[in-house]
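The chain below stands alone, shown as structure tokens; this is the form predicted on its own.
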Amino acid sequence: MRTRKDISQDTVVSHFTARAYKYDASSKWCTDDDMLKTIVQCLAPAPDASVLDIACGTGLISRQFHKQVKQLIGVDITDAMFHKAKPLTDGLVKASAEVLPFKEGSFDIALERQGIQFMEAEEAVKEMARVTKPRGKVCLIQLCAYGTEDQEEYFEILRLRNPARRNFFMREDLANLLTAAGCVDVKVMDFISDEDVDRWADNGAIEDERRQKIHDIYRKATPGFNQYHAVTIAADGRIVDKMLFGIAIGTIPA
């Protein structure tokens, strides 16, 4: 896992307060029913389960389990995207994730996606494994580089696109932050995401120079790169990658 020390929690809070008007749209991953699909049939919750949302942001993950279990909780920091996902829950709690709320053994599932980014991984994925019962589950869905082919070029897209991304992860870093927050049978699986840069980059967050610097990364790639992305550039100049996302799950031990 590459970390950065310099991004504050102020500095997540004003990048998303800025993204929040058009997060939902601002990536094809954000509301693709396949990958939404794929976690709800991954987690298999129960009716009666209680469910936790870490950086729920607008809601996106929050609708694909609201009224299907007991209870869904939602935790983030950030106003102007939280309160859109009000309806969507059966409560919203404003905390950071590293020092949560919540008893020990609250929650049967407990899940993020492109939350622990912002954060301090290893503390808030500890806090996910405190809050979840025996036998529950811990989630964590994040965009990661393929392998070292990529990692150089694809960790600088990141932090372009997100300047208050703090952590770049590799699959492995997921499973070794489940593993050390005690979870067992931890395993990893992948999503492709084939996303539109144009629309990817264009965040609502980020100036110009920053999105020509990632078409530049793009155009420019090694071939390292474009083994595992399998960059398109059509003739219109928009760009095209399959995007890798590690769905990582580990089980709270008995």
Ligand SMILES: C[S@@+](CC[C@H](N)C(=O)[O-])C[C@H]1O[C@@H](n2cnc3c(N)ncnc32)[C@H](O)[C@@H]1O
Second form
Amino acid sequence: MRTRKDISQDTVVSHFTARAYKYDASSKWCTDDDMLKTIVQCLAPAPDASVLDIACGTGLISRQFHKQVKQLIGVDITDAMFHKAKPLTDGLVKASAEVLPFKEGSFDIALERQGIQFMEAEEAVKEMARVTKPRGKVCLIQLCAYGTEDQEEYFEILRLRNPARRNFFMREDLANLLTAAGCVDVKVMDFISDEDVDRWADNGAIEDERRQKIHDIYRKATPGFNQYHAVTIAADGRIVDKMLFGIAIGTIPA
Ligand SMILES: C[S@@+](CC[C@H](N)C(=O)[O-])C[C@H]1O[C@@H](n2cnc3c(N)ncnc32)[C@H](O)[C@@H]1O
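Starting from the form predicted on its own shown above, please give the structure in the form predicted together with the named molecule.
Whole complex next, starting from this chain.
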């Protein structure tokens, strides 16, 4: 895991306050049915399960579980994001994921999608594990670099796209975070999302200069980057990247 130490929580909240109005349309993956169905299938929640959605944002993950399980609780720190999630949950808690206001073993499943890159990741994942019941599941869903060949360019693209990002992951980082938090039976699956880079970079919270730099990196991408991202550039200049998500799931020991 690569970490930047200079990101404050105020920076994160300002970033998402600026983005909230167009967040749901800011990436294909946000609302991608295939991805959302894959997540639910992997976790296979029982109808009487209690589920915790960390960094719930506008509730795009919460809505997949709400009313399908006994209880779905969302946690986030940005009002502008989570007020949209209210009708999609059974309760919203404004709290830092690093210090969760729940007792040990309160939930059957704790999951996060694209949240821990803004956090003290080790602390947050330990908290997710702490509040999950024995035999319950903890799930991390994160954009990852494929390997050493693409990580420098990809991490720079991710940094430019989101100035509030603190952590940059490889798949093994997700597994290590879950293991360090006490999970067993840890598995990481791949999910590939074909993202239109212009749509993805136009998130409503970064300047043209950053978007231009992202374009430049894609246009000059090394063979090492391209062998994984299989970048295509259409005649009209639109760029599509096969972005990799790691879906990592661990089990709390009995
Ligand atoms: C990229 S959005 C992800 C939203 C949602 N999980 C999804 O998949 O659409 C990241 C969210 O993380 C929240 N967040 C960032 N740091 C946090 C923290 N320390 N504790 C709780 N939420 C946090 C932000 O406010 C934002 O809503």
